[in-house]
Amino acid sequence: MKIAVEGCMHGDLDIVYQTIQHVERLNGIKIDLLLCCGDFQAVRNARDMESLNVPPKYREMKSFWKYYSGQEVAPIPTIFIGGNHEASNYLWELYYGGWAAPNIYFLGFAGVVKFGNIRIGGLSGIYSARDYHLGHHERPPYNERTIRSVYHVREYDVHKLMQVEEPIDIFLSHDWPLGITDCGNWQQLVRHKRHFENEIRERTLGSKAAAQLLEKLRPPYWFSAHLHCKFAAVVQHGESGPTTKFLALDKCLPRRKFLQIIDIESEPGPYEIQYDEEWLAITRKFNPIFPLTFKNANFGGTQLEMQDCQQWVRSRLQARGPKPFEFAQTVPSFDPSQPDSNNSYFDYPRNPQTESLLQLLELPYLLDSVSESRVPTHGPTPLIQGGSSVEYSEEIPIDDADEVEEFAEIDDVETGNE
């Protein structure tokens, strides 16, 4: 099976496609799915542009509006996950994960599915001390707060994930885990990215939440972004157990390392993207402990038996299948023959994908519970482990190490076209 894996999108759909069919004709070769580490921008209409962290002068509508619309199909199946850039309130009604559009597969805040015989998980967001401990309390419309904290990751998704227990082929992260830059050549790294030298010292460059992850679960295969840079790396687990071999990429810009193309080995194709029963069964387990306030999860509050969980999934999905629901549109769609057409509507809805899965699991529907943090308030001020506090700037984006960097590069890119 080939792979092609990219760093950043930032809702550069058309390029990316085109590029990977470029590669195609250039080596006689079939890729079978596309994977995206983060930063896809899936925005649908300028709506959505309000749910995109982004300072208002870069925001573009970009490609993904042709896909979710039917003008475009995506080429090859690709799967996503989320970053800190992207649009918020679409990804929150996939929380589960499903079709972002057609062929495109956004595997939720969370989530592990199957392509062909491969398990592919991962995890959205980017790691943040303050907020790790929280709940999901952020809803649509966001302030200028949680449109800074709806991607942040969660302990509650991290302890899903920690329950997996059968093998995962290939692991999505948008950052970094911590510590990875030990097992690669950080000197190299640092040339090109000098800032990064001090945060590698002090171990500070990464996320704890991945690195758990990376030590729990360890993958043959690890791939991020996030830091607009490629780097490669190789972690041995313990003296005689496995390896994985990670891979971070670039975002998509001209003369950009973002794509690369691994061959896996798998079983003969035609593939599909299809549920997880494991991790089907771990959603069934601990959806009744969600965390949609401040609070965190009581963890010890889950009264089901994974083991049971698994069988009562196993036996839905032999009688229904294993495929995901059909994508549906929620929203109208950018018109650029009306651009300020798609503000009309002021709702949130629900996607019929997220009830249809969730009336399969027979859980009930929370992603529209109203949270704490719709009701004004300053909210608790949680602490690192450790006991040292973080300070809040509402001015500066104090969770993108590499952001002012990013839009400066933006502007170098733009003059040079000019």
The other form holds:
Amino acid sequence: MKIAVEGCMHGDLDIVYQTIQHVERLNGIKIDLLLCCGDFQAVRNARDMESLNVPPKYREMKSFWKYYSGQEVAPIPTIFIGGNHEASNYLWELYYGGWAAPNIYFLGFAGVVKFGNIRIGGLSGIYSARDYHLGHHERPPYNERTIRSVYHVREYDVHKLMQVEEPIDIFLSHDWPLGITDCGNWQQLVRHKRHFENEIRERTLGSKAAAQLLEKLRPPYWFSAHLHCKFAAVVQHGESGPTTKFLALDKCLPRRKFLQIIDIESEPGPYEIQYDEEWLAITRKFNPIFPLTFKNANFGGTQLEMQDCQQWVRSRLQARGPKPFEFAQTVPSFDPSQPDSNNSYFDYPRNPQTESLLQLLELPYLLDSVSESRVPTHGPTPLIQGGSSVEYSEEIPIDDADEVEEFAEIDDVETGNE
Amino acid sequence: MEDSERRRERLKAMRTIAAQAEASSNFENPAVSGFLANPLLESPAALPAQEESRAIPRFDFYTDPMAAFSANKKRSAAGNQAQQGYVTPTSDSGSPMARFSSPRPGLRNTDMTPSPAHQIQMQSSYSPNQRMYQAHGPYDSPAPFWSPRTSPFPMHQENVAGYYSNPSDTYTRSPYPNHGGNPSFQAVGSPGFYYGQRGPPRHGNSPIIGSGRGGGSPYSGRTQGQWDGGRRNQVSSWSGRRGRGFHFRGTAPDEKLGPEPFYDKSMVEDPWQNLEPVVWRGLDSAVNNLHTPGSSNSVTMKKPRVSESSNKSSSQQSLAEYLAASFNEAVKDAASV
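Right, the form predicted alone is done; let's see the coordinates for the form predicted in complex with its partner chain.
After this comes the whole thing, all chains and molecules, with the earlier chain placed first.
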């Protein structure tokens, strides 16, 4: 199985797919799957742009809406995780994972799926110690605070992933596991990214949560993005343990290393994305303690036994089949001929894929429950006009072709390690 | 008091000395010219850009006194790097994409059952993973499993009843064509997308949904539709409400270049081919440096004070560095008052 891995998408689906097809032609190969490591920017219309945390100059309707609308179809199955530049309202609809567009599957805030017999896990967002132990209190429409915290990794999701016992083949995280630079040529890295040096030396570059998962899951492959550069490492777990091949990739720009093709031995195709039995069992077990306010989950409050959950899920999947519920549009797509027509709805709908999955698992729908962040005392505040006072301190500059600008802006970057 | 002409000459001489010092340093490792190229990270094609960046002569001595020390440290670090054996330059850049095998055959996750990719690493004789699921029922009919009575959790039936009242009809109408071998995707209900249980749009025209590559949609497949692809639009219909407009351009400038400028042959080469596994140090040492809620988050906790750092690294720190660090520490302390 040949898998294309891409760093940060930033909405440039057209170019990435064209490049993949170019790779196929040049090398006479067929690529079976595209994995994207975040900042996908699944912006469907103007309304979604309100949930995308980017500086005003980068607030651009890229190409995802064409795939959402059906005008274009992803030429190969695509799986992505979220980063820190996302239409967070849409990803929240698909918290448990689902088709963001035909042939484009969002792995969820945390998730595991199967593609053929390859098991792929992922964690969306970036790590921030400040928000890590909070619940998912954010709801759209986001204010200037929640638009930046909604994509911060939560302990609840990491805890769920830490329950995975069956081997994961590939894992995706947007930011790098903390300490991963020890296992690669970090000296080379800091020549190009001078501003990383202090954080590397102090071992603060990267995500603590991702590092915990790396230690626990020990997948053969781990892919990341976020820092807009290519970096490879090989981790050996223990003196005689297994190894993890880590690769971080850049964003899609000319002459940048944003794409990598890997070849993994697998069963013969055709392949398709399927629900993962163990992950659905974990979802069923932990959904009752889903933290929907500022308060963290009560991890001791789960009453179901994992073994029972897995057996229960197995019977459901055997009856229904493992294929995810089908894509469904929930809001109108951007229409370039009528750019003003996209504000003709107000509410944030439930996604039928999510509802169907929860129905399958006999779980209640909780994603639109009222959160503390919506009560008047903590209610949404209007976004600052023009965004000039909005801090983008977690930003890896999207347009960093101008390295000088990057270095200037990077001073304010918190790469998820507060 | 020297005049400006003399000072210029003196500085020029210092530049020359500095350049010679750099050249001398580079001579010790002619392959890298003061810069260790890493074939693991960058393809040869990318090297010219790197060369360009480091071709800029660095003259640190009077612009920033500390830079002189940092330059020395960098040279030292480069030496250390070579000693650590991270980099093994290779000229083999033309190899076709190969199947990536583990640099450590025989390793395995001792407490896990093998899965396909693990097996690749292990290069063992485990049988293929058999965890494939068999479909025994209809994919799109969740109704058989909708049994609130048996659910251990409170169900929000009032919220979903409308939607699930006829679940078998839920996914049957689609504005999409069936796209060949890909999974068939269907949108929910008429007129083409799903509004959730809260009903259709409350005002405005019917939304326009692309109806694939035929039909009467304003889109016509890959022809970019009816808009001016090259014109950059500033859409501000809702910016009055939010003050957050956005840009739209039908075709991104980069896209017009075609895929060639985006392609790099390293994309099909093994990025790990020259890397040796490094034993994972674990989180314990790193976690101590992290700020966690509830703990002190002061700068002084995250970064050791001068006295501490000087004790730890007195053998490596010069007097100038120590004085500079002391000065910075004093400034920070003053600012935090």
